[in-house]
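Only one chain comes next, encoded as structure tokens, the form predicted alone.
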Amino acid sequence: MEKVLDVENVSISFIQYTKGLNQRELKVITDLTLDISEGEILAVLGSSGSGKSLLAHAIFGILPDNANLNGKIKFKGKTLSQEDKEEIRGKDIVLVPQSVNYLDPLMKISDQAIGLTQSDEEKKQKKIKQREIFEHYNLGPEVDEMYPFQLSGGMARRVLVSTALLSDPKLVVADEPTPGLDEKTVEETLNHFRHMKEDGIGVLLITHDIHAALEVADRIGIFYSGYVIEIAKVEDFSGDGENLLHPYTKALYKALPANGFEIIKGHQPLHGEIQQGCPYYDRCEMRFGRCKEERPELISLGEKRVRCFKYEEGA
């Protein structure tokens, strides 16, 4: 399968003013490297302030002025400047946004993702065409006609997940779009996101939800106070998580009510803590000495990556 996004060693940092008009740098996102294939759907899990958000933004060409983007990002190949994400959002690179607040209350549902600037006739096709996904979604016509406040929660997030469709994308990133919703919901929008993957469409799937994530996705990548520490099979996940190499990864799974309820001391440092070492470091009952002065790289184990010395060759 052809890769979609190559993200690559990317940090995100924003221009600070502290006290006296004095700047400072905050590193949010550090050595950020993931990558997802036609077909797949990855999941990056990370609690809330950890980053994964940032990553959505940094895709779409979305920071905002005082942030500082370094690395690569890059779409089927090519690396994209900031002219080449605003002119493939929305159309190869598209948005299933969290809130559905992102619909205009004052348009009706079969305008929302039509545009101003089309002819009549590519409008009437566009239509033709967002009627038979809307079909597929179970959104019947009568939905056409309607505004966002008359629509259910389950038939807003249908909309918002067939307006993305529209454009047809190689890559949907959905950035948390479980939040709030009821057992059936959240099942029937995980449901899109096979469909999308059975039609060759990779999926980003950014949450703090684990149980979402392991029921969807692929592989899963955890976030760590701004790091990548693993990227994990969906399998993986099983067992007594023997086959989870991060002690971090270990220690959510382990804190799953149905594994124990077991849960690790400590806090995630937030941005700006870590000064040097492993973000880890202060919570890991297996690091060593050189842990707390240097910090590990992600290394590739197979389809697996892992940020810790323990797997380093020779260690």
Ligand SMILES: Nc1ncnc2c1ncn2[C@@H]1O[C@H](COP(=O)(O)OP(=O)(O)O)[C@@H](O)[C@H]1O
Given for the second form:
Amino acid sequence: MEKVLDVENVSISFIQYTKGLNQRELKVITDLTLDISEGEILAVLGSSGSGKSLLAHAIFGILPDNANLNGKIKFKGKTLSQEDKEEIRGKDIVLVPQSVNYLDPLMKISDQAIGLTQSDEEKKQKKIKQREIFEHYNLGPEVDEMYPFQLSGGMARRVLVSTALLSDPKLVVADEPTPGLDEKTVEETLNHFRHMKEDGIGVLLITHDIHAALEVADRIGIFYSGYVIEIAKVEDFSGDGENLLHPYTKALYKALPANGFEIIKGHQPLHGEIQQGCPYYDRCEMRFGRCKEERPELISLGEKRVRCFKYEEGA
Ligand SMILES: Nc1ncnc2c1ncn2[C@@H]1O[C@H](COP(=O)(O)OP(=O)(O)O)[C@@H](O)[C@H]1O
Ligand code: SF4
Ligand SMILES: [Mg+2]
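Let me have the form predicted together with this ligand next, following on from the form predicted alone.
Everything in the complex follows now, all chains and molecules, and the chain you saw is the first one.
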């Protein structure tokens, strides 16, 4: 399967002004590497404030002006410049936003889905396609004439998803698509991602909901203090978690209600709190001498990836 997205060694930071005119760099995401193939769902799982939306915004070239971006973002093997991102967003790569607040409140649903197309003929073609896709998502013709505030929760999700699919994207990035939804709508939303996968679309599912991630993803990338500390296969989240690699991922798994709710002591250091060493050092039961001084790299072990010295050759 062809790769649709490669994120290579991406870091995102902000300049913070402290007392006087002193500056310091606040690194929110450090050295992030992940990839998604056609027909694959990769979930990025991270707590609130961990930089998930910034990752999505970096892919679409819509980071705030004061953000510094380093590293490479590739679509189908080609490194994207800011201009490239502007060219392909909304077409080959689309964002499914978190809520209908991203829609124009004063524009009818079908008008926003079709967008500003050039000719009348193009508009006609797009309208036919829009109706087809909306119909597929159980949105009748009456929805075309509605304004965003008239949509129910479930309908709103279906509008956001079907609008995104109108451009035949190769990559869909969904930023927190499930919070605040009732169980039935969550299930329905996750089904939409399954259908995208069946259609060969690569999906980046950004979420803090481990249950949603476990239900639909093929692989799960775990964020910790701005680092990806493991990329695991979904089937590794089973049994006692013995196939999971990083001690944090194992702890996260054991904290699930079905696995005894074992709470992890301590807290996740915020951006800028880690001076040196492994970001998980303070909470790690496997730590040893080197972990306090040096920062582990993300290493590949077959298809899996982990950022922990225990898995380095000879460790
Ligand atoms: N414009 C900005 N200026 C400075 N810091 C920012 C800005 N936007 C985001 N941040 C920092 O980045 C962190 C991560 O933001 P975000 O990607 O929205 O987190 P998430 O989506 O995981 O909840 C925030 O907690 C904040 O510290
Ligand atoms: S590098 Fe050391 S401190 Fe970090 S997770 Fe591995 S064993 Fe624990
Ligand atoms: Mg967010």
